[in-house]
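For reference, the chain that follows is the form predicted on its own, supplied as structure tokens.
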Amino acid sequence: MTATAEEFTARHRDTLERALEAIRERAFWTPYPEMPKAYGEEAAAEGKAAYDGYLGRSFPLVQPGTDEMVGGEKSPYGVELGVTYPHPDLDVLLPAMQAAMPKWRDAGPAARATVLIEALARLNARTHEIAHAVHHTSGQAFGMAFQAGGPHAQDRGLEAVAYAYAAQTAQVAAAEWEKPQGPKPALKMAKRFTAVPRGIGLVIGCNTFPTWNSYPGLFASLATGNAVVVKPHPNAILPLAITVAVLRDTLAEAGFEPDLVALAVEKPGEGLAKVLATRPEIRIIDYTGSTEFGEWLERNAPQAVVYTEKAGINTVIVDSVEDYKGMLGNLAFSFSLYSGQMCTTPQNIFIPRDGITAGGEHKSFDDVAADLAGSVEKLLGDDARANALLGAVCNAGVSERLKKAESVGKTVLASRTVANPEYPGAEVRTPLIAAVDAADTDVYTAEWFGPISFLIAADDTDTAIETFRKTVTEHGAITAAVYSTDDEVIARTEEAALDAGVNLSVNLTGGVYVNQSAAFSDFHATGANPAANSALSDLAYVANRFRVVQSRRHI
């Protein structure tokens, strides 16, 4: 049995109106259990055997324009998927999709936002099986791409809806028009103002986090009336690959045309993101990734919109702290948390050469160095506990700066290798942190993406200041933290976050850590500094992937 459009309506009506209000209060709030075991007893056998199903073969996706089927998907674990996905001819697909735009367009914000959320909750269902190929194809650890790839992914999407549907909805569809004319008759007009798309949105994914960092501009693109061509890392194609399958079964169950969705996955060296970012079809792009190909989708696609989440240096200032045995963890599980493949995982820990007072303790900078690094050792001292945080590398590029690493400044913790026992061809690595000086600003305003830290010796705290709301402003980061004991310290600090644009935490010794967003609450990136042009989410995300068109009549 099939549901309408208006069945999906009437189902989710109460979570997008939840979702508005959650957008609204910032407070924590979450359709979608974090933890495995919410989701069924035999879920996790089923998500496994599901995912084991892909393996080997061709993956069951029917689109126009299928001229062959391509792939390649190697896992970090060392385990080769031998999945095969639809490669377009974009000359077939691209008019399919632009087909395929009138009638979602014409079903209203409301319509589009419950087919949508309609699709999460299947895609929420189907959490186990996501979690294993995220797993497999980024290299997190399995608890992770449960959490990130499933649950906190499909927030990010059903806030990316809410914002779409609250933009839209700013004005009413309909008005009646009447200006006073004095002695003769009113003029009347009614009036109809209608969301309309700008093309087909192109979502380019990324091979850390595939689904989490494609969720919001998908379904933002989505939301607001658009096509979205899906164009993901050829390393990380499976997550991407069930997620359309998802939105196109639904979409054509609520009736409408799921060429709405598709996958574009390349031939190896085919640069296929380049050439749909420059075709006059593609009016939206998304991308996570480098800043080098960021920008050149900045300048080469004019004739779209373009969000961008690229590199930055993300930073922590360390000018005092009380609980410093919770600063110590704390920054210690940041370092670590998937091997610092993440956006958010800071790179730059500027420390007063002096030292600091930790407890009402002097702690020179040798001190903090030596006990930061044993707290990162404790952590990762078990090699089953530290697989379960490292996950593994996802690509050369980190082992390559790694051992460049280690030839920087002073090293106070070696990176070492962990034997994963179930994946032996996984290479797993901790974290690498090595001293430098503040002088030494051609290491540390190079970005070091992977598990490498500085700790930075500053003449005193004003000048670590100084030079964060510097290096952030000329560079870019999507995170900040600074630890002190003085408010007027981090008043300072706090107003060189707002001049640099950047979101900052302050005195994190507990269980939230700087390298972690909560949807709803959160606001991840700003859009305010070069690591990024967008906020995940904020209505300047959605507000640029329509325009409102109206038409007006005497009464």
The other form holds:
Number of protein chains: 2
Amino acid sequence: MTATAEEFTARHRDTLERALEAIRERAFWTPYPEMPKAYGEEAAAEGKAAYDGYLGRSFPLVQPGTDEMVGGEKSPYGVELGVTYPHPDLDVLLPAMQAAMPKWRDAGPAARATVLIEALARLNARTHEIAHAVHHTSGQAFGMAFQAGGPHAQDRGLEAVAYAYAAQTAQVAAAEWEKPQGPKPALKMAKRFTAVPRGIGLVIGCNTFPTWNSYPGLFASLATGNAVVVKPHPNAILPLAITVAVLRDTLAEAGFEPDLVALAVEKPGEGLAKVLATRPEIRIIDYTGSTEFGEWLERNAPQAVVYTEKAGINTVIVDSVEDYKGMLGNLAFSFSLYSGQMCTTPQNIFIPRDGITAGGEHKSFDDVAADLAGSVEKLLGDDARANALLGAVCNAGVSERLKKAESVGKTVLASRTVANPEYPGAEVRTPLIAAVDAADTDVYTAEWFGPISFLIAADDTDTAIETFRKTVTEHGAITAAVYSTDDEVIARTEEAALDAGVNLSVNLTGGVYVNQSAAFSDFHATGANPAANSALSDLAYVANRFRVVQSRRHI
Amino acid sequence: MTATAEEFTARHRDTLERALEAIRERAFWTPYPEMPKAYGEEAAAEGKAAYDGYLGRSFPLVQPGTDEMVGGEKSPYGVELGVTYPHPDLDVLLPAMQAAMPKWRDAGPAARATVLIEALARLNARTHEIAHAVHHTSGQAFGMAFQAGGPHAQDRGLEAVAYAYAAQTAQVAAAEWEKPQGPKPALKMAKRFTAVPRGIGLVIGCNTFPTWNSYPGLFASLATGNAVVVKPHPNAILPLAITVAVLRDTLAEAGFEPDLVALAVEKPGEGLAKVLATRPEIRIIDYTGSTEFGEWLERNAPQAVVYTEKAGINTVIVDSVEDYKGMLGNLAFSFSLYSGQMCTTPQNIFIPRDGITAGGEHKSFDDVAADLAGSVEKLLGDDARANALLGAVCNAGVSERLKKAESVGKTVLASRTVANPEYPGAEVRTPLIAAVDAADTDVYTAEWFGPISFLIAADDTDTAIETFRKTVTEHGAITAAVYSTDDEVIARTEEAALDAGVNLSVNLTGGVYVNQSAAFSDFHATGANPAANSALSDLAYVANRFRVVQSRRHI
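The structure above corresponds to the form predicted on its own; please provide the structure of the form predicted together with a further copy of the same chain.
Next comes the full complex, this chain leading.
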């Protein structure tokens, strides 16, 4: 190992140890502050200047096999970024990446982990810069782009590094084996066990969370010795280009080939993800996006291990509640955050058609619907506050679904466009809430990605639980929640959640929202229902990204 | 948990702890003695009587949905077994198995592990009985059937249980999460993490190692909370029928539904494995057998996680050797054991065409070929000894390949049929050794399953290493070996083995053979080349057989 790699190992050994403890204990922990002020007085201005410096230029990234510069990101807030990026000749780029792997493999799990933690530390130091890039590609409000695109994504990267290290060191690196042979001398063998990479990993980024959803697969594959080619969503390249550049610099400084990580940006209509996914060099794929393409990958890339996060129908069961206002506020926030453009936004809210008991009083279905609508209106009544919480619509599909939803069921709350003085071109939308009936399965068994939620009138709570179990089993969900003052109802919902394989939040009324998961504590998705075939992160997410190869000899 | 399950937990907790240590430390360990005498004075006679008691009868196994009794095993040693077994109506059997799972899930990882260790202890006590069943279905000589079919298979079962327990307990079962909020009160959540099963596992048994190759998947899936349906090879049902019966009895005694495990025997030509593999209830598949069907499973059962062990071309590189006689004896034994009907038998032996240095003397290619042939002849010269080491040909394909191999290259040693006085009908074959050239790639890049080995004349050792790297990368291998007195050559071979992803044995001359792997120390296969997509056992083999589902609430 080089002196620099050793220095990185010494610097980050404690962070690795702490992360290993965190993934086991699952209490609160993070090394990356989520408050912008924690990054120092100059950081905000420097980050903005760094971001502005990219605009209208070629992104400074020199990779093997670049045949032209491409890219045409337009911010959901209305600004043309004008940045271009390397487009790869795969027959040049992929062999260079393969050639980079043996030295990385030979460095071993600890060196790989700590070099990657150094890269995460550098990414963390550039959080303001990355926040602007995420803000202007995803359409997230700046505050959310800062947290989700910066420290929370870095947390998920570190978590993956920790799992990868734990899995690779599940057995000793070398052992002596001595088998008694009765009166004869024992048989003795020396054995070595080496974690070897699968090959090149492919990370296919998404539009809405370019860093958060990409970092787990990116860091898990690198930490297990693989090279990784990152194929960003064509609307959200910059955050991943910065990430790739930081990783390449860190790897080179540590004495490894920078080509262990590369960016692959597609030309319009090229379908580069499909091309890459079926290349024999690609042995691992991480994907976040539509069910259709996720299933295509699962079926058409048999040479690779494929991890997917797809669509789901996130569900809330409302049975009864003590803190009615707390529930209303909590759900209103969950509907609104990033204008519902999260894979975790609740969509299907089951409410008994005869109403519920809330804080000791009866509330009819219509009362609850009206109160939820009122709570959202109150939350978003001030445009400045609304702009800080909502997001800009990141693609036309969201606008189209909002239009279509206007004629579904009974509109309880119409969506409106919030004026954004800074970016007049941005389409910042508030949630649409529609009341439908449990019989309207055609409506609510599809995902309506965006700020669209259905209040579904159920015969009773037991029927709601059974419909929840059935619809999530069949169509998947990333999140689920239940509100009840009855321990029996909660127990039955938990049983249904175990059966359907979805993570459940119970009686959320405070500052924790069903659409948020905390790295090192909450698993994101379960891999147990059709919405995802894996979870971020767990042992299953890392253990098959490498294989162990053994050598043995007599002693 | 029932009192009996608690008793099993108390009884086997120490064994579980010791197994957890063993999978990490990978030194020698086994709780199951491999010497027949260790099982007591009466065990041999009792085991034989128990085996005889099955012949010509319906196997005593009562399962839901049995629509008829089927089976027609004929021992490779020439005896008709005449045992019939339940054939399932899957629309009755599979729902009964699904209904058995929630209680098993709720029992948790420790109870599941220790109930399964109790079942393994009961199987161990019946090793003599199982040995006769394996002997008369696989064609293994009795001594090998005893060890490989009994304690070594039980070791692999326990190893899988230990890995499953380790993976499921990689995080705490419950945690408190407390996130500071500056001057405001901290956010506090209580979280629970539950390992949930995927569904029903399918284990597809093979003819040659009905227990050894089935126990890892069977015990791994059960230990992670799944039910398992066992579909034996139609020629090797009895060992798995006994196994299923013991598991069902143990589970019932511990207070669980016996339908967590069931046997599914097919009618002639029914193709039950394909039918089962594509049922939506089947969520995990474990398979050992042909590459063709293994790849079919990998591509046509997208609803399941599929673990396969397929064909490979096991390779030995001979460069130079100190202990020439030791090498000859070791290889002769490896060629002969069970008449080469092992997925680990060496097939391709690369030798420089200009010969090697052996114990300080030059040996030409022809010398080495003649000496290897002589070593095999000497090893198998006595019929009694030959019958104890070889096996009966278990299917016509092996005989046909032996016939075909007679006209390949230059026959260095012809295969002969060894007379077996006890079973005159048995075809017990000695190895065929043929010399071919490195240019004859059509010959040696296919698997010739059976007692067939090729001595391949290579230009030099470096060329041999490169051909090894290329052929194993493309066609797979379970085992590889190198003989060299030159540390540089060994290092280059190790590098090629890491690249190709195959386990390597270096300079085996003593009582350890390339075709044998020891549970708790050696990984069987790597999952890194086309011969298998997984290893027995490691974390990757168990970590995706269950998923973790979370429930969280405010404190």
